[in-house]
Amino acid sequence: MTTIFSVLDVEKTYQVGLGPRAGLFKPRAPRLLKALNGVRLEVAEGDSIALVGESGSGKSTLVRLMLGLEAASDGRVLYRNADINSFDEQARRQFSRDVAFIYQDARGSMNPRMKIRDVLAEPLLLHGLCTESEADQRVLDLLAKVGLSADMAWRYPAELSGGQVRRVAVARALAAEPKVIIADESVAGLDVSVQAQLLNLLRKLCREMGLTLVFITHDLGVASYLCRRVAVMYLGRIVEEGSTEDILHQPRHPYTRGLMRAFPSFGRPLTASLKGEIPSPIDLPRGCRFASRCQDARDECRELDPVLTSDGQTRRVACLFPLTYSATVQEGGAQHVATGSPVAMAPAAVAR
């Protein structure tokens, strides 16, 4: 398959202030926050991948670099084998048409003084996809595609419900006929029924139009329903990547297992499996950055920093002692007994 995005050992560092004074006459050195640290990822044409992790894991920062909104401090982000930061004006314009972004705050991303008709017509006219006289019909077609009635075109964003404004955001993303859609928590904060409608809509559109999807989410259930692959991020790194089915049924990184246990599921108590404080990205610990919260950590984990390595098949994991599985038990949902660790259970809600 053709590779659309290649993220090559990308790092992103921000200066967040000054550290303690080194001496009476020595200036204070700037303090650096490592939002991304050596991220490597490939997204193929027609693929769907979910970026999963806690707040502060670097998901949104990675997406901003993939969109070309910020430049990497080190490493490169390639779109169709071309460095995004080296695009000329024409290439940048084509990229902005090929790659559409659905904001988490859909209502806030729209001009409150513009009617929905104008919100959707803007990208059509900007990219020369139709004339002004043809715009009204194209807008009505877009609204119909996302399941909204024609009268929505003459309303303002403030007049729409949360579900309706999210559908408009999807329609705006589709307006320029993109090849890739990147969505940042685009179903978060909605009622469960509305969330299901939007997920079904996105899934249907991606399949019918052959779109490539990069989806940021905290919800493993959403990831399993919408995406074929999952990349789990922790403190600026991808710690596990593979097919959705493999990762949710047999997580190999202890952090992935902890996220799954924290996911609500019928028939079992909800426990806080990820204990301890998340290390500061300004002062990262030596060795594995997850060791202070890992119940399986060993002495080597506090000394050696694991790299993301392939298992020879479709899974990549950054752990010195990845989880292994010696037996499988079926009980309502898929459960797998990991050697040396308690049962790691995939939520029943994510079963395909």
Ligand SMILES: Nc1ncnc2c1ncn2[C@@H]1O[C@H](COP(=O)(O)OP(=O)(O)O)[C@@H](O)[C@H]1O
The other form holds:
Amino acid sequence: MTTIFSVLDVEKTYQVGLGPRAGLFKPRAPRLLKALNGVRLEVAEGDSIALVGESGSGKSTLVRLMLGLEAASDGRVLYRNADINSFDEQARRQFSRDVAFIYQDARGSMNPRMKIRDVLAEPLLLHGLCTESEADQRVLDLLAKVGLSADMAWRYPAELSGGQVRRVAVARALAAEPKVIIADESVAGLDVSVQAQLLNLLRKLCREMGLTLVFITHDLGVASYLCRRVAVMYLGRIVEEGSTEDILHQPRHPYTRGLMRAFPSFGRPLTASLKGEIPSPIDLPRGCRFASRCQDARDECRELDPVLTSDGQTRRVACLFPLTYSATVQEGGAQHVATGSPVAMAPAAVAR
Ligand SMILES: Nc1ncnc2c1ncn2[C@@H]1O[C@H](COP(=O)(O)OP(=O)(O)O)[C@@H](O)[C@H]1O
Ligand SMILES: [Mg+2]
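If the structure you just shared is the form predicted alone, then what does the corresponding form predicted together with the named molecule look like?
Next comes the full complex, this chain leading.
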């Protein structure tokens, strides 16, 4: 498969406020927040990948870098093997047509004074995809594609429900006939029934149009429904990546397992396995950044910083002691059971 996006050891550091004064006459140094800390990711053409993690893990920052909206502090982002920060005018125009973004705040991303007809006609006219006289028909086609009636065209964003406004955001993303859709928390905060309708719509459109999808969500359930691959992020790093099926059946990073257990499921008592909250990325701890919340952390975990390592197949994990599974044969077929304590896999780590 052709690689469409390559994120190569990307770092993103922000300066935030001033730290404590080291001495009476010493100036206060600016504090550095590492929003992304060595992220490496490849997205193949036609693939669908979910970036999953708690709020503050760096998902939106990674997406802003992939869209070229911000520059990386270090490392590079390539789109079809070209650095997105060195595009010439023509490549930039092609990129903005090829790669559509669905914003986290769909309503806020639309001009409240523009009717939906104009919201959808704008990208069509901007990219020269139709004339002004053809725009009305193209807008109606787009509305139909996302399951909205024609009368929506004459409404303002404020007159639409949460689900309808997200459908308009999908229609606007499709207007320029993109190859890639990047969506940030596009179904978060909706009623479950509306969320399910939107997920079905996105899945159908991606399949029919052969789109590549990068979908940001804090919800592993949503990720598993929509995407073939999952990358789990924690404090500016990818800590586990692999096929959705592998990750959901046999998570190898304790954080992934914690995320899965934290989801309420019908008829199952909730075991809140993730203690506390994601720490601040300003003063990162020594060793593994997840150690403070990991129920399996050992002394080594507080000293060594694990590197994202491939298992030789399709999975990458950043853990000194990833979870392992042993097959136990039961009546009716084989079932995999997580061993109680994690067993060391050739640890790859750096002391910090
Ligand atoms: N422009 C910015 N200035 C300072 N800090 C930022 C900025 N953007 C993001 N951050 C910080 O970077 C970290 C990652 O944020 P973000 O990418 O929004 O995470 P997510 O989308 O996973 O919730 C957070 O700690 C956030 O506060
Ligand atoms: Mg975000």
